[in-house]
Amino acid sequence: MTPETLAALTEARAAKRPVVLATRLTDGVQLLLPSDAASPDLNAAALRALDRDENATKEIDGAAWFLHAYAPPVRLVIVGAVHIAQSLVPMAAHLGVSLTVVDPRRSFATEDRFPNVTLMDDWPDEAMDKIAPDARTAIITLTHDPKLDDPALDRALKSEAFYIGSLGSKKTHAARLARLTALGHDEAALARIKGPVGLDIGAITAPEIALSILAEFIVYRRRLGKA
């Protein structure tokens, strides 16, 4: 690895910017991807490697390349240490994501209820400012309380979060959108919120609802649902 490539890789990792180190196996040439210096096919293969968080050898442009994905873990931020969150968090833990539960109600966000998870008792808008959601961050609000959900959603819509979901009925969601419109968010921005959150699988119980939420999260995580 050349000093220039090493410096660029170190800078990308420090900035938590997902990159792929591509090594051509025939001669050891290395590229940091995506890059304007690479072919469209090589860049596309790098983006797939990042999307799947996988390292692999691929035949591209008539040559064998080893693609090493360097990406920070996907972050899942849950606002509301509620009953559904207690089902959602253990399921999500198996997906290899970085989990954070935000709830200023300290009697809810306890280590007994949420062991081995990052807990934040800040108000949701303050928590979001600290978390600084990026393109590898998903945000789900579960409280049903506008005082908690709305500030989190306001910040989420101003970020690059790849998935934003909010629990509540269609009526609740319509009222939520009206409030967020009053805060200055336009129709295109509001369309980013998946509400009611989760795939329609007929879920009733808390574990079923948690499963439906994770299913939708995975769809967007794998970019199948992006416009």
Given for the second form:
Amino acid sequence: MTPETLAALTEARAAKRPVVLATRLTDGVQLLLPSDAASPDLNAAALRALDRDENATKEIDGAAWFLHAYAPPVRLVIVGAVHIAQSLVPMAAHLGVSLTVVDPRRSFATEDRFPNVTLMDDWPDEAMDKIAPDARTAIITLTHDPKLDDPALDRALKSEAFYIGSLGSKKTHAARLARLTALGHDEAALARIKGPVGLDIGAITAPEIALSILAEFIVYRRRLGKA
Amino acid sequence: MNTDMLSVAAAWKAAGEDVAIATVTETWGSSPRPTGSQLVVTKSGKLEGSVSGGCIEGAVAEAAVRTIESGVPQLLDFGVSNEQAWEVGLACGGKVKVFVERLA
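Output block for the form predicted together with the partner chain, input the form predicted alone:
After this comes the whole thing, all chains and molecules, with the earlier chain placed first.
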């Protein structure tokens, strides 16, 4: 890899611009895609790789190319700087996601409790408007408090977020769905909310619940672009 | 744990090391690490990252030193079909291809 290629790749990733590093395996020639200098077939393959978040060797223009997709990290937004969030955040950090914790209650969302994480103390709907969730964003609400969870879920349902989870018992969740219905969300929209959140692994403690939530998150994260 | 091998490679290069990057480019069967997994190697003997469960890192590191010296990239092929399966092959029965390049 030339210093120029490394610098360009590093710069693209810092700017969260999706790029593919294409390497011709016969001689090591490298291109950063998409690029006007590359063939249409190479550029098309690069866009597919980014869409599917997939690294693969492809036969293109009569040569084997390794396409390494550098998509910006998936974003995980956690609403509620609560006890479970304190377990969830360090575990999620190992998954290579970009983490944001939202909680307007300033005694909860402190840097002491959540070091090295983006903290937002906006009201959840305003925070969500700033975050602008897209198809590579997951949202998990943990507060149990309708006045904090509901505005976040309302905004989440209006977005293309690929995973929406909400902590709470079946009874809490049923009441939550009734309130969101009153806000105008139909059944199909509400089915997007995973509640009770997480895979059923019999989790009891906060770290166990965090693990069950992240396991479910991974199910959806790995399906991205492969529907 | 730093999982971003490019930043490790860049940091070691900036510190004056001779650096090679090994990347898994193809896998078959039950190989332990997905395509795109990387191992960074220095001529001085530092290693970070992985391209297998630990079975082929030694052989990849040796190849990486040759690539650092020659500047010529290599495409390495590991699998159980290899005569030396238990020495440099994958005990899991999978196969991998690993591309090794020098960071110039």
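Residue numbers count along the first chain shown, from 1. Superpose the two forms; the largest set of C-alphas matching within 1.5 Å is the rigid core. This one's a predicted model, so the numbers in the text were calculated from it and none came from an experiment.
Picking from A189, D122, F108, P72, the hinge for the rigid motion between these two forms turns out to be P72. Superposition of the larger rigid part on its C-alpha atoms leaves the smaller part rotated by 58 degrees between these two forms.
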